[in-house]
Amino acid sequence: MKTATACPEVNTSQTATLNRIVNDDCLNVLPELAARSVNFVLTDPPYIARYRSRDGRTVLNDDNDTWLEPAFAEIYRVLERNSFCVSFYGWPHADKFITAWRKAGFRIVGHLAFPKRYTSSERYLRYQHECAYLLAKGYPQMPADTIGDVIDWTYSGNKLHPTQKPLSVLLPIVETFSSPQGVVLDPFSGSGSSLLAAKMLGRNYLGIELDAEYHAISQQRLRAAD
């Protein structure tokens, strides 16, 4: 599959920072990155849902939105001109996410839906899908071969993280919206699925994960892929 944008070769002064995961708050790490140094962002931030899995696991900073606007302002800054960001989000707080994205400077250019063959939870409805927005900084080139906005979801088992995303949905996103010589960034990298997808496709990557347990899991996972 061809990619959306061309990207200059990675600056050798930045190569030491690539292909690793930083165990820290992204609000501490992102300001240290050079402006326009990242080709594509794929991220699954906290949904502001106070989520607790059936086995009791939680997600740090899922109980507040104080990080939301400053994080996406920095994400916008570090992205190259005319490039993409794909962000999952919690639909009950879609207004907060959309406000943060637009305030940062992003344009909304697409919406992705991921239907599940099972029910995640049941309240007023049986909740059976995930969703993400395709955001643009500037005016990226159209992909030569693009993907549909509905992608079937394969259950990951959530063994490594309570909201673990399956590689099967991340691989086509990374392949379509990043450049082969570009850097894929995930500032909320969890168990490292987005980074593993980038690695499998031969992309450089940089992850940031606040939770030390998931940072260790993702490091082990990426090493195992060597």
Ligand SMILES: C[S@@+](CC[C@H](N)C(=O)[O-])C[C@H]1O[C@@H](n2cnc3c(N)ncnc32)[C@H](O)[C@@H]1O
The other form holds:
Amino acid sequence: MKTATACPEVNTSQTATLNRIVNDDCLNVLPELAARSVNFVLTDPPYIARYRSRDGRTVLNDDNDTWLEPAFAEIYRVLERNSFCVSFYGWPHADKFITAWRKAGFRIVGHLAFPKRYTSSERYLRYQHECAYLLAKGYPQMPADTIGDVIDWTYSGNKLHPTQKPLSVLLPIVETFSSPQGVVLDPFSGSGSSLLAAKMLGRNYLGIELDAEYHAISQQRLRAAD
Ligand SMILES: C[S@@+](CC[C@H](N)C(=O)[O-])C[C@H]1O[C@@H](n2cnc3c(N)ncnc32)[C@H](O)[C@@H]1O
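How about the form predicted together with the ligand, since we already have the form predicted alone?
Entire complex below, previous chain first.
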């Protein structure tokens, strides 16, 4: 597993500033954010899978779950009342994710499946889908135009990050579950895919990424979209 190389000059008191990506541990940054200051969380945390891509890239904190419950407790706190969180997760540890979400206070209100046209790995099955849960804090209003819970996956190419999520699936999620003036938070932002989706839709965003390399990539990616 890689070791964290967070920038020492990060000033967490600045993290309330919008449209930026902080290079730090979200367990340091989230407690600095005001309660109920975020409108929507779209996140793709480590799957606790000790994943290693074919070219040898790994994901920080993918070898432990110590961050899971504290991170989602904070995510719940910073979300506005009656709002949503969409979280990808690794199905082998669905029990751990569900326990953390429920302990934080979330209600599970939907499940999204993303069928792939290719096989990402093969063992007892050919593994051909990703999944995410739709979580509610309180009782949000129904979206004006909702979406189906099965969204076709397109291969991102994983050029920027070993588990890079495609914009084509993130865009409809952000559009449906965030409000136009709201802040979209991703505390495990990797190469910044969810933040770019938010930016493309005119939303404010806040990203947190522990790995200095992916943080730099995401900064560059978001800047290129100006
Ligand atoms: C599954 S990846 C996200 C990939 C992202 N969705 C993309 O499209 O590039 C999870 C990310 O969370 C980061 N991470 C792990 N633990 C973290 C923590 N405590 N705080 C902030 N980021 C963390 C990892 O470095 C990794 O880049």
